[in-house]
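Listed next as structure tokens is one chain, alone, in the form predicted alone.
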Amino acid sequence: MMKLAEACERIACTTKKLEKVRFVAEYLKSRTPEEAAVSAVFLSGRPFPVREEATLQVGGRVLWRIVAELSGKSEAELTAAYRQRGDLGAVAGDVLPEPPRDGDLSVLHVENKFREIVAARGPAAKAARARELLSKATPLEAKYIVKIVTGDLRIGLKESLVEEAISKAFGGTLAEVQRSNMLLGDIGETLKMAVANKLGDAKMRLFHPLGFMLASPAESAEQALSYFQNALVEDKYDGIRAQAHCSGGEVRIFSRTRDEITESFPELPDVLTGLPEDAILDGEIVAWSSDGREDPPEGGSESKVAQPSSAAVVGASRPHAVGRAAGRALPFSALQQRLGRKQVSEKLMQQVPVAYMVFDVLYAEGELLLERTLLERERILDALLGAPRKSRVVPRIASGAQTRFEFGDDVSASNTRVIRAPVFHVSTPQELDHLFEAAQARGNEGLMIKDPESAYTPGRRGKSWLKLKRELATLDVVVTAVEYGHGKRIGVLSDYTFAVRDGGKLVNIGKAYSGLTDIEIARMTKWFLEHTIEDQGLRLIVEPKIVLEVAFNNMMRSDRHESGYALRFPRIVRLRPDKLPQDADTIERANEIYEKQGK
């Protein structure tokens, strides 16, 4: 282990990306296979592979509490070590004494430690298991062990370049590691398939995430089609991603953080087990109101724009609609009730329906299918979902919507929808201007825009995907907690706490840490320390006096801030020093905001 933290420690000290690599590949070079591949791993961040379900459940309170501890040092102490360092394993590796123990603690030995918090029962005995395993680590190795287990390493390094250090140090090209990696969903397993020059063995293995395609933000109508003349769109639905693993009766649904959600959402599973053949799907799941209602954007029954849940033609020379609603998209605080739920009770999910918005297939035909075009993927996809399927739950496939699936009279899928999302081919901006204003009238973020040759790559954000999205509103607010930054951000306050006035008094609405500069936030570091009310440590209680002015998606209801409201994706626009606290909004403009979003 002392090996690796060392390794850890001269990557940290450069920023150079090639010497980064050399350092990992030099490193993984110098072990066993067995070893390197648990290093790789680690390097990567996490304890253990992706394709893997454990977790340790150790969190930052109890890691606190295990280095207060062994170290003998208070809070107060502990405290200023973080401020300085703003990362728990730095402050590990300063306040930790050299322990007495014989012979060295091995990658492998951490690992095995790692795995015996997994199964070991509840908070105490996983606490006394991490307690143990640090109180035989040097300092140095205490600091990455630490960083392992809170993931998050912050010495610059990406699995992406662990995948180029594998490489480098055991041969196969970059791009065969890299599918290797995707396929197996172990970064250790790949490494020892390139050690044994067997990277071209990799098979598909179904139920662990793959990751994510993501969009790059657009402008305006015109700079998304500067791109790509001909592209194709879908409304961006307010949901959470989703990844959809189908293979022989049994169904698995992934978040875009890789976890598995598919508890929080039982009656998809039933819904795509009859799926003709394994798939990996992707979409989005939103709440989901199948009331029928349908609110055309203006202009008349010319401009009408299919809603989500009927088909939608692509190549079509301009939008239009095929089939007839049957419901809308809901905002995400409706959504909101059903995430994170170990059991869903039959009444919840009669009062929050949900369907799953489908607009991608990854897998399918016994294939993998990210290399191929989306106008090919578009394709399969619609034969996937139109095909005749023998679910459990047999679904009427309404006439003239082939793709959209209405449900019996059974309690369990009542409220079920696995819907083609509609794709729309357009070519001007113009054209796209009109879905846009259509998908923000049903109450939609705004529009996923689709270069149709382009490929699918997980995890990047290039220019082949676009998002073109306006913020609700803005509101003017007051800060009123100030919080130390991470990583780049030691040392400064930058994570700021802000309310609307509620009458003679202030409640909190939300919180934000991005859209400042550096220099902003210096400036502003300097002014909080000179107005602190209260000083809790981490967080300070500060004046009252600074305005700014926040964007966000949008609005929900929340117990979280004593406004009762929360806000989703708030950042910072700018800093209003012409404005006094007695400017800021209202909750009653909040208010008015929520009430306007909802219709």
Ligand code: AMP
Contents of the next structure:
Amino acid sequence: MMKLAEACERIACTTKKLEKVRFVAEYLKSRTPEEAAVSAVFLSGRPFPVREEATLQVGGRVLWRIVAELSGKSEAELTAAYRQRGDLGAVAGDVLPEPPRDGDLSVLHVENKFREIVAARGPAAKAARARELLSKATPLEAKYIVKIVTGDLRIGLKESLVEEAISKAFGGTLAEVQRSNMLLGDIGETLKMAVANKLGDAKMRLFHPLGFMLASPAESAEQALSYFQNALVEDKYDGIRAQAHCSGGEVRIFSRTRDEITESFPELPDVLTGLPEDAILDGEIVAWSSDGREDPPEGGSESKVAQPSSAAVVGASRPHAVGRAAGRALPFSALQQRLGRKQVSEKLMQQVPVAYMVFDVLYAEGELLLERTLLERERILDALLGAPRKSRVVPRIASGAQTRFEFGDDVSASNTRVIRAPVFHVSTPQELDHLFEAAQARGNEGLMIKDPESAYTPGRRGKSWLKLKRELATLDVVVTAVEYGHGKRIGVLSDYTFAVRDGGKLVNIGKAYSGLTDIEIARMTKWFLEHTIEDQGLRLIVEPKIVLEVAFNNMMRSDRHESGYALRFPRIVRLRPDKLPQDADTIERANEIYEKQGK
Ligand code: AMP
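Return the structure block for the form predicted together with the ligand; the form predicted alone was the one displayed.
Then the entire complex follows, led off by the chain already shown.
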């Protein structure tokens, strides 16, 4: 472990990527394959490979207490050290004493201890094992053990650089290493395959989440179509992103944070087990309102309906008919009651029905499809979901029914669980504008505009997928501090200070009184109290983990916050439990909004 920690120190000291890769490669080569494999996982900032769902469940607060106990430092001393370092691992490295020990603490030993922590039952037992591990580590080793446990090394090393280092150290092209890591979901195993010169043998292993392809914001229909002339366009649904792995009778669903969420949506696996072949699907889970069988809407507003002539919906568009199942996605707030639950009652499933709007396929026909064009993937998805089973359905956008989706005569309202997201082909800004209005009329956030020729690039935010949302700017920010409210909010933490990302750090940009519901505030108060880093009396500095979406009217230059900006009329649109702090918006994005507003 000492050698790994020393390598990490060297890696942290340089900002040059190539040098970082060289240091990682040198370190990995100096170890046995077993040790190098475990180290590759640790260097990616995690205790276990991606494909394993094991979690340590040892949080910052617990580690803080252990560091306090082992160092004998007072709360005030530790707080002062933390404020200086901004990282509990670094604090541990500064304050922990040298342990009495004979012999080395190897990375294999540390990995073993991690597994013991996972197996230990209850927080106290887990904390005791974590304490035992840290008590045997030197301060430098402890520094990196704490960083691995908290999931962030903060040495400017991403998994992609570890992949480069493996290719450099053991041969195999970078593309082969990346491919194997993606297929296996295990960078340690990938390393061993590189050592054995067997990278080509890696076979897709389902049930570990692949990275999600992300979208960049587009400011207008014209700007969106400046990137590609012909576009595939879908509604932008306001729910949670979900990747479904389906094989044989087994189905597992993963969130954008790569957590398994199958248990929260027990109605989906039943439908997905019926797929004709193994597949990985990408889509959005939304709260769904089935209108059931309805009469046609009154007023005959057909002429206003956004129906560009070239808009091809999967499944031919048919005139509206009485007695057809219809439905629409509900706003995110409706879905919230369904999130984060381990057990979902029948009653809740009926109260808040969900639908999985599927818009992409990453694996089918025994092959990873990421390099295929979107157009090809769409065709494969159509074939996969078009299988004659009523519960996987393709809605039609019928004229006169713009506030909802309609389904074929063979679909009953209760069958709309897994739905093929309708796709439009668009080539002019006017068509896009029409679709935007129609999507909003259906209660959706806006549009996703996609390049038909693009590959699926996991984890990357490129210009192949664009999102066109409501005009008002919003930022995804991280809560850094919270304060007790006033009036009816006295006793609850309802005022949040939040930050955007600036390189490796967070810079505060604004403060908002919560726009959340009382129940959410109560829940967040509990969370913040459990994740307080520093208690300043009325103000608590909290672990920067909670992502919010904030809207505001405009931005001003100001010294009030570190970012150099302040927001006018900031309001919290919603919590973003589907996003990690590293997904929050950056200062560059704030600059862009500021400049655009100036124009
Ligand atoms: P944002 O969360 O604002 O960055 O927007 C991107 C997110 O929109 C994705 O991660 C999905 O969760 C969601 N989304 C909704 N509808 C779609 C769609 N049709 N295609 C892709 N992503 C979608």
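What we label the rigid core is the largest C-alpha set whose atoms superpose within 1.5 Å from one form to the other. Numbering follows the first chain given and starts at 1. Predicted model, so just to flag it, every value in this text is computed and none were measured.
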Original post:
Can a Cα shift of no less than 2 Å be assigned to Lys126 between these two forms, given superposition on the rigid core?
Top reply: no
Discussion item. Relative to the superposed rigid core, does Phe207 relocate between these two forms - that is, does its Cα move 2 Å or more?
Written reply: no
Once everything's superposed on the core, is Phe528 shifted 2 Å or more at the Cα between these two forms? yes
